[in-house]
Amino acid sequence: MVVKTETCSFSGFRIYPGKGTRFVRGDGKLLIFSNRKCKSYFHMRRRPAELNWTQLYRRMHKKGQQEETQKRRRTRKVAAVPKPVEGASLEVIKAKRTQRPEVRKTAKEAALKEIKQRQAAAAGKRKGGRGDATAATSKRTSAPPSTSEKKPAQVVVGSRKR
């Protein structure tokens, strides 16, 4: 047989049939006391967390729980397992995660000129047939400016130049 229980608002204590007392409160509420310690106690405006004899109080200050802490720790973490993706296989990704930054560093500036090369191609074949990749590539400088072109004085106004 099943006996119910309920618990004390103030301690959070059990409290079995036959036992205890119920207040209710102006609101409503009903509030159940386990003794007449927490029924006084509650009228007088104690904070339960305060008393260390309360459930209230023990589970803010983590007492008795030393058997819950040590079953977390017997669970292991699941490990996370590599998988391939599409395009690159496992053995692919390995490899380039052992490389050394510097021969990753080469390969990408080799594919980035290999794909400015086709760029280029592709640019010089839209223009008008022209195919010299090279001259497309190349960087233009412009002339440096003249120095006949000067620039406007400042205008001083007060003690501030704007």
Given for the second form:
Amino acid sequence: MVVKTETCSFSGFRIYPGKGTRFVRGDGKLLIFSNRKCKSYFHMRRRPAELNWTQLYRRMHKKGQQEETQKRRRTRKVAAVPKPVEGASLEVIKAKRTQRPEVRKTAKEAALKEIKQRQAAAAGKRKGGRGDATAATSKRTSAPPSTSEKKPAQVVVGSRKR
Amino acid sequence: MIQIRTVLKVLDNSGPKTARCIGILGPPKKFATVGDKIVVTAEGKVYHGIVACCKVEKKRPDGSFVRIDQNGVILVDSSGKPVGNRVFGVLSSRVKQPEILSLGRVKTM
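Could you switch over to the form predicted together with the partner chain, since the one displayed so far is the form predicted on its own?
Time for the whole complex; same chain goes first.
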């Protein structure tokens, strides 16, 4: 069972349930103290940053933190590798990347036009075949398959942020 | 632990800023704590009040103690209806009277 602990507002120690006291300051801020020592020092207006044994002091003077930073440095290198997406193999992606913006724009417009034509044709077919009541629903159900078919040409490369 | 002659801070917008306790209602006792009804005077008038926060707090069921930095009271009339219509500051979470908790955004701790 995991027990939820709080942190002392003065020393940074963990406070287990049933321990410590809470203090609500006049401005509404809640402060939690792990023991009477921290509470008393707080009311005496001692600064935790000047006391060796508090977490705040240790953080400021970087005590005992070198192992942590070393570990982090070792595991951080992640190179951005372009991966093939379903519907677009690696060559297609690389070709898209080197494509010039005007070429891309015209290709996009042409693809959109095709989709619209297809949808209109499909809607016209369904309307003629089934009847008006089901025309709306069948138009909607026919729309997704046609756009997913067109996905390979529509892959926008380079917009994913790493 | 509020007793007679304790000066409390008025936590609502009824007018007076401080009120002095002149009596404790209910069964006879020396001290009032959060949630108890007391008799107070404020600016020459007598009101009832509900103690809203107290510097000395009793232990709560989960074992914690919460100390609030002021002794506060919310003024009510003799029927229990609050005199003001807004509450300021932080109240103790032991205040459970619905007439007070419904006075807009009430913050309890």
